[in-house]
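In the block that follows, a single chain appears as structure tokens, in the form predicted alone.
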Amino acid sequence: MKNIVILISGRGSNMEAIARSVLPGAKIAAVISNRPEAKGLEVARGLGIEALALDHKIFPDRESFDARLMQEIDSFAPDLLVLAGYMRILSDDFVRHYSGRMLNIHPSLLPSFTGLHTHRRALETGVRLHGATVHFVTPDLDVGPIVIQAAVPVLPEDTEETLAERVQAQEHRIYPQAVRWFVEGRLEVDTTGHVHVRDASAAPDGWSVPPVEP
């Protein structure tokens, strides 16, 4: 049985999507937030998952907080660490500690629009396609090996809110899929940093870049 720990900072909608998906051979051992008021903690508890908060504001710096957070995470012996709306930049030591076993989801089609305000920037740039990306986490922000992406069209009448809503619906599809592939031991990263999924066609929703929604 593989243990999964999920980090959140807010409502945890991707955490909930993963928790409600079928993950044979795995369990979500804990959900941890850096914000005690995060609504996702109650969501997790309602799903029967151990949930706890570690307030980053009481620590003098990022490194001391990350060191304490690692202790909390490692107490659950995780095979996989999932960032699901975790809104903090991680220290290099933290990232190295979980190298190869930490996933993140970003609301854009990476490498486009790294960082914040992705939907606004997509609209301002005038791109016709936008979406979401699940990737392995590396010390460089939002540039780790890409596991899976989903694309949606950018419509003429879109606002940040409407675009974000359609992208998030795709996030809730592809993040559980990426976690499932990891749990099943089907993800391989080659020497060029490209991710390969063994026998992807045999999995439900087994696509790397799904068709654009109509």
Ligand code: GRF
The other form holds:
Amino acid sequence: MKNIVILISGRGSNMEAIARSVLPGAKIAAVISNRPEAKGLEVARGLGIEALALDHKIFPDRESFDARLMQEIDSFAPDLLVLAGYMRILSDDFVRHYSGRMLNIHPSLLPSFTGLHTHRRALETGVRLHGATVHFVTPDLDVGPIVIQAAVPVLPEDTEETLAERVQAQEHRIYPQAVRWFVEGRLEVDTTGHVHVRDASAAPDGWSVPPVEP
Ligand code: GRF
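With the form predicted alone done, generate the form predicted together with the named molecule in the same format.
Zooming out: every chain and molecule, the one shown earlier first.
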């Protein structure tokens, strides 16, 4: 059985999508939020998942908070750490500790629009396609080997809200998919930082490129 720990800061809709997707051989061991008021904590408890808060505001600095958070996470012996709307910059120690077993979702087609307000910036820039990316976490913010992406059209009448809604619907599809691949042991990052998804039907040493998502 593989243990998954999910970090959130808010609504937790991605966490919920992952928790509701059937993951044979995996268990959501805990959901942890750095914000005690995060709505996702209640959602997780409603799904029968252990959910706890560790308030970053009571720690003097990022390093001490991350050190404590690592202790908390590691008490659940995670095979995979999933960042799902976790709104904190991670210390280098933290990233190193979970290297190769930490995924994040970012609401843009990386490498476009790293950072915040991605939907607004997509509208301002006039791109015709926008979307979401699941990637392995590396020390640089929103950069890291890309596991899966989904694109949505940007429509002339779009507002930040309507675009966000369309992107989130895709997030809820691709994040559970990426987690499933990880749990199945099918993800491999090569020396150039490209992710390969091993095809279940391929020979043990055969690798396939990730499927193109509509
Ligand atoms: C998502 O849009 C995700 O891409 C970004 O933060 C948002 C979290 O939403 N990192 P939720 O808490 O999963 O509903």
